[in-house]
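The data below hold one chain only, encoded as structure tokens and taken in the form predicted alone.
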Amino acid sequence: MTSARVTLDRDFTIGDVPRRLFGSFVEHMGRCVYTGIYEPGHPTANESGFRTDVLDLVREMGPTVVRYPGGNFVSGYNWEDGVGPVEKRPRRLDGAWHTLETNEFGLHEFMDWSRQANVEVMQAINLGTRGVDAARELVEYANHPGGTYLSDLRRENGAEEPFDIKLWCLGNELDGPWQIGHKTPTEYGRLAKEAAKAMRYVDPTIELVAVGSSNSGMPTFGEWEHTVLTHVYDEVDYISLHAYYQEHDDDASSFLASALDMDHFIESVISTADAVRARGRHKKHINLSFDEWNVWYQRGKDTEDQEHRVKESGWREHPRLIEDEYTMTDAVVVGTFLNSLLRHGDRVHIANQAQLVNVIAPIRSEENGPAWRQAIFWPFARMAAVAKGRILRPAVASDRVETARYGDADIVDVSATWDEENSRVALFLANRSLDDAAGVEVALRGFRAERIVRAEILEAPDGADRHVSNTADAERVRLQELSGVATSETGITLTLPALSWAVVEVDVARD
């Protein structure tokens, strides 16, 4: 067995729990929205045509914040295409999925949906095709009460009240070759401060944010960021992150440890923000949005097989794309890219797991068939419901796991919070081992342990291997009792079996 030592001291705090960390994505791609969260002929649908077995899901699992119509999609996207009489709504081809977009589903049913999942609207510009008048005029349509063309034309089509969004991004990944309006540093930050500057003499309320990477190995990553600040700094709030993960080569220890690639991204980005803040004497901090993030299975051949095999079927609405399968494996992974969130929750104030539904998503469900949840869908939704509060700075101890990757990593990876209004602290534990169970004793500075309120493992079945995943059919991978759970005034003791995410919530006093 392997050990791990955690110390939580009360007065060792990083900031407070930002609710936004626990966002997802909705893109129009694939079967994300239609036959996802959006399928009127369904046996569950309601009166808007939305699924409500997937809404169910959806508030079960607890996102506090949605970014929508995309990714790459927005970057072609005319957002009037998407509101008025549904039948007079042009059919489009979109470029980037290779689709045909009927636009059936537009602002108006995504803010009517939004409602309805009681989640927040992170609406995504576009910056590839567009610019600033599409910008100022969209954060009208939306914001502005009535007496102008742009607002009484909400008005006219069903929505007295002002959307009233407050998150707004500004583009897409438009470093990426692949983006259509793809741009240089340069190119991208100027426009980015012009439009930022439209849509705020519009509404001065609202929060924008500034496409950084779209991973950490572009060519132009850092200086990007660096590049971009400079010339929006004094106009946005924060600036974007995108990374996605697989495992490779069947090498699953440095899979398991990839969200160490996490850290170090989420670190130098900071590090560059404040560089540029230092540089330009700017007084206030620039934050993160962690807007794109997931195991993604971009396995070369199959993926490019994919795209051909879209290609040759023609333009069609809502085929299915990268709707991966998650495993045990992944579900792990997963929890300890929440733990570095959550660490990093001092900076990082926004993120947004991608995407929400058949997607690379934890909700699966099929046109007039069911929904389920992925493996993937129960750390999500504990650390949704549970972390609340301030964020405790762990100091861990661990024996550790040399990876080909990443190099040594802990094998018991940890974050926690203390919501000091009930007297709880919550801890989110996984065992990266494949092997070996981990010892685990938790030492309170500060507090004192009264009872363990709920203690729960995600682990693979009993005689199934780390490949096992959930269907339709059957829910294997779920959250069950962690068991042998000890208490004593000064600390906690469990035990982690080998490969497996566990919260623990512990009611506490003050020492």
The other form holds:
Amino acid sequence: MTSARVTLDRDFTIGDVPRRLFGSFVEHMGRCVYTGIYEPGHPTANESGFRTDVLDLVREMGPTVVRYPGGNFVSGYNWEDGVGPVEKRPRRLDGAWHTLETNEFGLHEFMDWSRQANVEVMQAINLGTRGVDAARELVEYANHPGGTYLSDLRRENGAEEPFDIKLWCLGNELDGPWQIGHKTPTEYGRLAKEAAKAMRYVDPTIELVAVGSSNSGMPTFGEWEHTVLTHVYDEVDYISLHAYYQEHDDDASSFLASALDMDHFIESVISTADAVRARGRHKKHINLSFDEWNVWYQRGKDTEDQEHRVKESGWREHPRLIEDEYTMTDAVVVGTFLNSLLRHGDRVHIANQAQLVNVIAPIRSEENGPAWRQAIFWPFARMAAVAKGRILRPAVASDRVETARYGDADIVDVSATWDEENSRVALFLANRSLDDAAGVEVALRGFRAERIVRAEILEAPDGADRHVSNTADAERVRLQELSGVATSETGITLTLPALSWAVVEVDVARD
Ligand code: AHR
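Same protein, different condition: the form predicted alone was shown, now please give the form predicted together with alpha-L-arabinofuranose (AHR).
Below is the entire complex, every chain and molecule, led by the chain shown above.
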């Protein structure tokens, strides 16, 4: 048994929980849109063609904001192709994913779906093949009330009221050589600045995200953020980060410590943004939008084989792409990513798990078949539901584990929130150890634990190993009640089984 002591002090808070931290992502890629959220012929489809079995799972998971329509896809996309009468919409080749795009689903359909899913829209524009003009025109089409060609076109197309989209991404991963319309940081910084200006001339209330590095291993990482922000600092509110992690060489201990790399990435981008702030004598801070993150098994040769197969099979509509099946281990890692994001919630104001359905996703669906929750669904769903109010800064003294990739890591990983309105503290805990349970003592300062409201645990079911996953027929990884959580004069005690993720909600009174 290992042990950890966590201290939570009512006065040591990081900031308010940014509710946009629980975002997701819908890209026109693989089967995320078609046969994912949208499948008019499906037995559960509603009058809009949306799968209600998937919609129910999305509502249960509770994302607050959803980025759309890409991803790599957006860098070759004409938004105009996705509006107007469906029968007149052009079929196009999507070079990013070697896919035939029918454009049956576009902006109006996504707005409609978002309303039904109860999520905010985060709209990405194409700064790969297009530029300032298409960007400002899309803002006018979406957000201007009426009386101009583009806003009246929207009304003719069935949306009398403006969509009023607040959050906009100025392109996607333009630092990546794979991106259609890849740019140098100077080229991108100049373009993003001019696009941002023109978009804000149309609607000054919008919030803008500049493209940051596709991952922290990019050769231009750091320099990209510095140059881009030097150009665009006054025009934008956020800089983006993307990161995907996977287990390498059967080294689960390192994989379970991947959130240390996420911490480092976040802190590096904050430093870079603040260096530009100082150098430019700016007053405001640029905050972070971690708008793609997840576990993604990019298997090297397998991925190349898959891409090769997709190309060999010609241009097809919604091919199966990167439909990773997530394990118990992945779920714990996802829990630690969410902890990392929450602990940096003073500067990371937006985060989007990529993606929502089928494509590296917490929700899976089969064409004309069932929909189900993957193992990674649970930490997201519970944290999105429970993390409210203020973020507490946990002081953690945990036994440590040595990892080959990321050095020493706390065995017990924690984040916590305090919902003052409802006098409730929520704790999100992961036990990174593959073999040992962890005894956790949580000391409360400035409040007293009155009652455990709910304590839940995600662990491999009896007889299953860490590779256990969910399928259409069997939900093996799901939340259970965590027994043995006790309150005392000084706080709370609990035991986390080996390789587990837990959420504990406790009613507190001020001391
Ligand atoms: O989410 C899958 C892809 O990963 C996105 O299209 C791209 O932005 C990233 O590289």
